[in-house]
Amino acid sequence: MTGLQASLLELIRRTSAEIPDDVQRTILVALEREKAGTIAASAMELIQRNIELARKKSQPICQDTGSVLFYVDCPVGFDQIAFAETAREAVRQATRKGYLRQNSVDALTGKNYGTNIGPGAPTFHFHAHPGADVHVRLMLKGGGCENVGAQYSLPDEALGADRDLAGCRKAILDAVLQAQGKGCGPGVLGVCIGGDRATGYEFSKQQLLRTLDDRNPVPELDALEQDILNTANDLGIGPMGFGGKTTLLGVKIGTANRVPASYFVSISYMCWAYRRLGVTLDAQGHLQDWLY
């Protein structure tokens, strides 16, 4: 096994079994916020126990280990083809070892080949940067939360949402209302304002690579993130839709240029099993540092 393959296998194992520290801290705060003896508190306690057990046993946090999404920041001239081939083999091995469940099926026939390998699986996003290091971030995104993602084209007459941040707010909160507990809440929203239909969703998922405790450098977006988080948690939807004070754990919003004819608000929903980790690799593919 090459150094790169071993590093990616360990990245997959830990991402599947261990919640990032920033998410763990946020969940513990949410548990304290819920009133003792309520269904919401019980749901959060079960979530916390699940997290502890998965970490202790090095087993998947959820039976749906989700879509496997690699985000790779690499130097100019980096061999992306070789990386992708090695990553696919690491996914194949991780599935064999039980770090990933056999989730990926043929789109037309539904046949499961038991490898999590196929067209578009796993998915790779490569981005060149001027440095010499390779940063690999991995996201495992479950199908339940993916099902409640949403995209709005503004203006939206039914919502009374115009092409401004107030209209974006209405669209995002409507997505929260429509999701209720179906996305395995409490959830995290990744949002993109602008772009086309495809890039809007792609940018919205990239927002989920941010940590929950960061703050948006754009003041208007920072204010919108905090407002939506507080407003959503006042809706009473709560964990799994059982009621309570924790509907969302975080909101992350970015923008992408758009053409004047279009104004999309794209929302990716992440479940409480927020599986996102990352590593820095050296030139030989050996693991140097953890990014989260």
Second form
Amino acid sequence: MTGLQASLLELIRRTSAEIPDDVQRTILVALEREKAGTIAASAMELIQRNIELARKKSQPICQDTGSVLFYVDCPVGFDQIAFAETAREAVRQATRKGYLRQNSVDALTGKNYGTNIGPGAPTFHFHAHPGADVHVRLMLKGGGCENVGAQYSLPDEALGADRDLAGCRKAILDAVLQAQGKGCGPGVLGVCIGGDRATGYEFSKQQLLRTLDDRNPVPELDALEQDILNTANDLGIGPMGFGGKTTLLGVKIGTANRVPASYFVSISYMCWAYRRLGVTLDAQGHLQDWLY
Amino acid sequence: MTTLTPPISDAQIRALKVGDPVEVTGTLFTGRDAVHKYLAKGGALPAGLDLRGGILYHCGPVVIKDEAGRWKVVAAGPTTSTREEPYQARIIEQFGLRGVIGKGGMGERTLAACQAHGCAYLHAVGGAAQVLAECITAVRNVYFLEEFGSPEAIWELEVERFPAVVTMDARGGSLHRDVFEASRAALAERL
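Return the form predicted together with its partner chain of this protein as a structure block, the form predicted alone having already been given.
So here's everything in the complex, that chain up top.
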């Protein structure tokens, strides 16, 4: 096994079994907030026990180990083909070890080959950057939360949502209402305003690479993030949709330019089992540092 | 705390109401998308498998073979139940289920079937795959492994003190309907 493969296998193992620190801190705050003795509080207690147990046993936090999404920032001239080949081998190995469920199915035949390898699986997003380091971020995004993602095309007459920030707010809060507990709340929203349909969703997922405690540098978006978070938590949907005070743990919103004719609001929902970690690698693929 | 041990009686299920915590000790059968479609379209259960009085768990576990070649469940939380809404009512009726465990709740047809046939929807905590896997004491059998693949197979599991909450009862009560209506009204005030 090469240094790179060992690094990626360790990245997969930890991402599947360990919740990032920023998410853990936010979950503990949410646990404190729920009223003792309610089923919402019991759900949060069980979630916290689960986080601790998964870390201790080095086993998946959630059995749905999700779509395997690699985001790679690499220097110009980096051999992306070789990286992808090694990453696929690491995914195969992680599946054999039970870090990942046999979770990838042929879309046409329904056949599960048990390897998590196939067209689009895993998925790679390569971005060239000026530095010499390689940063690999990994997101494991489960199907339950992916299914409650939504894309709105404004204006939306039924929602009374115009092409402005107030309209975006209505669309995003409608997505929260429709999701209820089905995406394993309390969740986190990644949102993109603008773009085409495909890049809108792609950018919305990239928002989920931000840490929960960061603040949006764009004042309008920062205000919208805080507003959506507070309003959603006033709706009484609560953990798992049981009713309660924590419906969302965070909201992250970005923008992409749009053509004049289109105005999409794309929303990716991340469950509480927010599996996202990252590493910095040296030129030989050895693990230098953990991101997050 | 009510302990449920399948086979469960009609009276025992009808005594449960929304909000009641329960623990299951005994046998659970997993079944999700492929199994529901197959059974609802007239497919037969494998010989010797009887779900009457039993509990179907919406779950696709992570299962590996240990060094001795025995199945070992390493993660086993619930999957989103609403995908089975087109099929669930018929399966409750035809196969005599007394309980369905999942997450996220189900719709009106399933709720009506619960009331008509004596069944309850038991909500497990989504994502809590480790805490719930710890409740599994044995893998008794697996069906449809080849046809449907590991996550979609029917796994016959022995569980001990598996925790869940009644969120849809056999009296027509649904926490999911109530929370949806209340949250919709709360949102309308804030728009």
